[in-house]
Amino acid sequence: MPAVTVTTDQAASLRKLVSDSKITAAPRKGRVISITSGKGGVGKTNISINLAYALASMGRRVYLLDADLGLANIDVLLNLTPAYTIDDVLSGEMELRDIIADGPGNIKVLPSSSGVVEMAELDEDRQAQLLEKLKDLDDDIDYLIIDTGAGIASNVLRFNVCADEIILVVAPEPSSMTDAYSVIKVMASRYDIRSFNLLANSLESPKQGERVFEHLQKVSRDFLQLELNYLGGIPRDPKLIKAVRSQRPLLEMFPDAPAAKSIKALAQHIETSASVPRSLAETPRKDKPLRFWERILQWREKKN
């Protein structure tokens, strides 16, 4: 499959979109990360959850947001129980302010619905919504971590098209590295995104992990024309069971387990890490990238 690229007139008319829009927000002080997987089932919102901590435990302002529309189980998982959810401020009962949880660890948790269909189908006008509405928070937060859903529906492409870095959560077998290479091939094709951080999960060594992650830069090297970046990988720990059955984070539960360690290591990594452009639309602003409230207009713009 060619590779698919951004024209010259094409990133001109998005910066244009972007210099004529009324949303004129200062640049960011933290950052925007979507952790997403190609089927369920891969320990994504356990990886989100240690992440969100791992990050507040170095002192950061962390708001997870769960995302998985319709199917959320953050709360359930952190053994909390909200009074309002995401779906109340899209009601316009409520501000994204009001329903905020308080977490483990100081970390803020944005809840949302579970067994709600009209959540899990959530229309684009919605969704930007929702989007926009975090705005309010942007100078508390030094990182949003966002759990989607998994696969390709809509409103998974979409929160990952906002982010400003994705990480691609993938299990050492035959269906998660199809359907994670089926995630890198919509969004690139569709969006243009150029910039993929995969992460190994539940594995047995770390040579299992390399083995993933070669298999998938070669079939997205060869069809894509794209790189990947390898994050590393977590081992598969038996502690983290046990942690979920207690309803708490490994993190705060088992701090010094495997896969603890492994989470640990990867949000140093984050933190001294620098964010870079995902998209060739991204880089002829001086190589300045877009902002995640600018991306909102670009998946706007380009209608599925």
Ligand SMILES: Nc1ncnc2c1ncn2[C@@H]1O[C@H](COP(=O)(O)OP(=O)(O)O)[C@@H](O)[C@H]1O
Second form
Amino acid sequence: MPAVTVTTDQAASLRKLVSDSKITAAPRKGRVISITSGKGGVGKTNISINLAYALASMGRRVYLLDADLGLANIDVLLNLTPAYTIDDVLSGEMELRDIIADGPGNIKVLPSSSGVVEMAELDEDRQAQLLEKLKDLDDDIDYLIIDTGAGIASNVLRFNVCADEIILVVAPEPSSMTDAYSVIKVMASRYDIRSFNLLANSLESPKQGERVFEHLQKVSRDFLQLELNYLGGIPRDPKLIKAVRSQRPLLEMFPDAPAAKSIKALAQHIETSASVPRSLAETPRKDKPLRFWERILQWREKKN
Ligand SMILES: Nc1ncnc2c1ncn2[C@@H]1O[C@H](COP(=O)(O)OP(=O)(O)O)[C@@H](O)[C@H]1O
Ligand SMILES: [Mg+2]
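Provide the structure of the form predicted in complex with the named molecule, given the form predicted alone shown above.
Up next: the whole complex, starting with the chain shown before.
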């Protein structure tokens, strides 16, 4: 596995304020799941969209945040032409509620702007502002799915730190696996995050996904002393490529396609594990009893 340079001081304040928590806000309903990866192009956006679609078709109120800042493309994949984006919220011209776009199957999309360098380089203050605004959506939602950028850039890691659950997407290729390990290593050592849900994508067989998981599990256990949770795999599916070309969710266009069935099963699994607080989960994040919204609040309070 590649060596990862970790700057432990960077954003140490966030980690500290999370672990020093004294906030006892009433638990809130919305469940925040970040979809992330080490390497780009492994299927994060398609999984985010289709997972959101599956949860929404189960009657859940689902928001989908395009947080692949700078390379945003949920709008393209859903054939939306949003009038406003998160950029307008950050510039203070719009409220988050004003930029919500109606996606297929009742998904509410918070679109982002592609090709805006400023967004890609979102600093900690502005990111905290954005996350705090997300808090205002809380009464209305069951799930907030965050489609993050790939890799270990600070803004990506911060979305993951703030989420209740992290789904790390990995493809069965050496580079995707080593990069996934880099994410795990940086998140564990910089932010003390110890709970990762692995989702293998573009598989030739279920066995291939299990091998990917076993490999990452072994190195994570040997070098970081942490256990990963395997969420299962999604097959490589030509129907998904067709759906992408048609700018429609796979689940809407080909609900019986193999990858669609896997994503529905994933949504069912997530639903049935919904009531398990993170601290009681199989691989809890140590010292992180706070919910997403509480972590954001604290972060903001500490910074002001
Ligand atoms: N399960 C799959 N089967 C077939 N192709 C896939 C699958 N998942 C992803 N792809 C291909 O990978 C491309 C990139 O997917 P995307 O969701 O945009 O990745 P990311 O958001 O991680 O960059 C898709 O356009 C599609 O061609
Ligand atoms: Mg993407």
